[in-house]
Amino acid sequence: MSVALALPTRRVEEWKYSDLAHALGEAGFGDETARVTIGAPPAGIEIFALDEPNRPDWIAAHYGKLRGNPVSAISLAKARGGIALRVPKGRKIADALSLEFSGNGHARALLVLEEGAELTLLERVGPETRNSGLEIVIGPHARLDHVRISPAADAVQVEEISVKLARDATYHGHFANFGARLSRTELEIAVEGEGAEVELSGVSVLSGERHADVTTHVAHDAGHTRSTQLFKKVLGGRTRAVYQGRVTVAHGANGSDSRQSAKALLLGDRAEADLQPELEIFADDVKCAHGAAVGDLDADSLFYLRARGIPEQEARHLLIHAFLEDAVDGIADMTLRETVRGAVAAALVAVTA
């Protein structure tokens, strides 16, 4: 059987709004290697090309060692080359490391913080075809701040976030994603260790025909941890937004606590938002909800703006930024904060002609 008859169509579940064997063809991903490529790395931070002969032990313990999805273990079969990444215990750099997918076909890349390490990484996604897989590993009190950045695009774009926390690790992940012909970000995450923490935010801004599929998965493995999550989502055109999220609470994982948001704004008769938080519960002693909301801007808050002397333009602009904010607000990189900002802003002008 091909690769491309593999692939996941809407008679899987967790694909039933993202028809990615329908988005491809039969042609599929191909065989091709897409490229990863790191900015000008700071001081501290080791690098390795997972096709070295001679890879590290750390690598041989983690590359291909986490949670993953069939289409996952495609670009891990087909993927050539990639990148490497650890932060040594104890190491906490300055400077945000950037990180970029870009070209057609498959790719990979592992990022270990050890124990009491600290890194900001900045992603960016180039506008080609992909199936890419980033791996991260975060050991005990290390911390690491994630953004990912996918601009627009006119191609299909899947890629699965997998990450395992330690005790009292922390994971602080945003996801600024301007849509595609099809685009799919999943995150695979394992709350392993007792006082680990997973904040996860994001915000979907979409126009003409665009679709943008955030589909998460939190488990918490170990007791004593927290997970928060607060999607965003702005629509005009005939796009499409998408957010599953299920956070799995296992059996003796008292003391966990997590809570769920997703919310969104129709601004065309066209638009489609799919919001679908779930909770598996297997624990007593937890602290669990989730919620989600679609829906126009308040006519209240317009009239409000408008009864003030603002023209309705305008104070549309300021509801939408206003129901975006909270979601961009706490990156926690100033600078990372105001270049998300930036594309909000610059998507938003297509949005709301």
Second form
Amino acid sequence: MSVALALPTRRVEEWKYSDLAHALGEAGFGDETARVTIGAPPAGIEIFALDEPNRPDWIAAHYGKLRGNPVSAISLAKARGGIALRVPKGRKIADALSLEFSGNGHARALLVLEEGAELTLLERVGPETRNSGLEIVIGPHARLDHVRISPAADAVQVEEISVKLARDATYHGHFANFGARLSRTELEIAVEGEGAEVELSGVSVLSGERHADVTTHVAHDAGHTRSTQLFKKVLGGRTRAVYQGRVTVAHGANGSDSRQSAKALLLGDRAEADLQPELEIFADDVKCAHGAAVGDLDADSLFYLRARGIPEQEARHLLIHAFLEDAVDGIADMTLRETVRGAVAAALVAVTA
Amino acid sequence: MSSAALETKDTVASLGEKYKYGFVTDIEMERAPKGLSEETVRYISAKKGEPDWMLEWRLGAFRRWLAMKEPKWARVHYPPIDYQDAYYYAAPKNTPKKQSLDEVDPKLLETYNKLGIPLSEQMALAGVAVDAVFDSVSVATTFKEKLNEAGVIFCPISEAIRDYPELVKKYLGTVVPVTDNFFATLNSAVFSDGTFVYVPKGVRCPMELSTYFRINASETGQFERTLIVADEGSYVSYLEGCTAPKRDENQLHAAVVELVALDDAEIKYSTVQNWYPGDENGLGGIYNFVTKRGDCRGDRSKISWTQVETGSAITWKYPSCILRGDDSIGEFYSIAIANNFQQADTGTKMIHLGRNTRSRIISKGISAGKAQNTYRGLVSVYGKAENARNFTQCDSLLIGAECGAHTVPYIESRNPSARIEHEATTSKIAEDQLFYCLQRGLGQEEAVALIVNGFCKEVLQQLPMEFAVEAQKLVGISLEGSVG
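Target state, the form predicted in complex with the partner chain; input state, the form predicted on its own:
After this comes the whole thing, all chains and molecules, with the earlier chain placed first.
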């Protein structure tokens, strides 16, 4: 496979708010392979190390097959090893599976849910400089609840998550992001089966000089599919949050319904929010909407609370929490929801201090 | 397809007549030699009797243009343009400029009458002053005297370069720099005519000003240049209209419009763009690559763009506002209709630099047939733009399963006190809306016209009265033969 290994600069339109080549310098991501580990796996999940020989057919069928960006192609070319997981047909796993990317370098993982399977995935990432790629294949009627928490880091982190959904499959992804020197989360979602449903949500809480870029592409390739996106950002200091969300509805994908919302609260004097919600529609029987807003806290709401005797500082905290909670309360798993809330509360202390 | 949708198709098809401006005026023309070179630039400059500084300006632009690449980022597709295979100057013989309309070639007057643009005395009733640009030259400007009384300068830009060189030098190229982009630089080198408006301090321009651009000659490009300066505390409303004959060839139109509003000044700029869009098989039509930009240079200034874009095979156009002065206001109201094989990529940029600057964007895109319609916009708030405000609404309407509607907004905020809101929707004509109208006894034809005009209403309202009625009709006509 021939791969163009050049890293994108901000002169590349898709990377204009995240100059990866500049952030990494000459060294790039290097040639190392980062680690992918999983916690105690719940019963019923098949695990395969990608550096072992004789890959089974299901890996051959799905590994490295999804639509990806040039940076993802680099991790595919350079990562040696990684992990592949499969939830067999009809298997519904009650306990959450935890998966962690750590160390420097390139990393790959593959997760396959066969027909009717169900899984909750908690993804964690270490604070090192890394280029990771996670491919997720969701079979007919299968469902994946995915929560990713990336703690504040000073490294350069790029992760591409590509997801393919078959007929009536469901994918719910939440991405709690606390920024890095440069952080890019790219979600490439191919909605290929009729009746499939995608819900993406996320919060970015940034302090200091951190950066967090969430770039999504939801492709409605089949009709009667539904997708929603809700991303909230709170920016302190000299931080920068980016949301580039593209929804495409292919020719003939009638009955597609897509909603997209991105909102940013600018609290820091030198903070910057760049939002780009994009629609590409090639079918007529569709309902697509997007909204975006940037601003400070609503003065009326603040006044309302203060008029009821709540001190300004506290009122501001309440409103910021409420603003973010909107994107958090959709997390289905109660334990994970609490984990995200805890991480958000901790990060907010640094922003509002 | 449901029966209601089929009926919609028939109704829309029967709504309008064919492109009624597709005729050609048979008049003897004088052209520059075909192709583009320094010689062409010198030829145009000499024809216009320009001073040396203008020629140097053009040549500088031409040399820069040679090193530039045609932009490819827009969602428009067309075969490569051979810039050597066109005439860059074409003028009806028997110019120069007439002192009164009686001296203008009757064929030209007839042409403008056919276009519904009365250059003669009936204009007095309409109360609109007109500059008529035919291919590369301005053929008539009306009401100059009345405007002169008020101190307003309204004349072809070629005349302004000769008569008001200081004003032109001071403002030309200050909003759209010579090297701004490929098409603007090309225009700077070869622009032939266009309109110059200067409204002095504190003057409210006594009438609407307008320019009608007509491409007539074949194998030509039209490159007009418009410069409007509103001095402190003045107000001017300007409209432009564009038409071209029906031809199988594609013709290039690359205009540049610069607006400058000083302290407390207001400019209202309206466009009804109805260049020939090509036939239902995508043959022919105008390539419309236009750079329009307004500079709210003074405090409390205001620039408002309203555009109804129904013509052209390809539209590439982003009328923008630089909100430099404190408390300045920028507005963009747009209807873009693309039918058959038309491709439109249009939108705006609102650059907030000053404090308390406000902007408003209302964009309505309608796609039908096999057309592609893109809204592309930027709202950028810089660090010093305290309390900047923006509201953007862009809606797309799809008629038929073969067309596309796209929305590409960029939002950049660097000031915590700024507030930016953006909303967009994409949908088709709702069957329940149609049903509702039919059920209340409206004919299919009226129902569709009503719904589409309702969809565009917020923008149509912004047009000066004389244009609003015309534009409403145009909305129906442009959708002729749609739904596939």
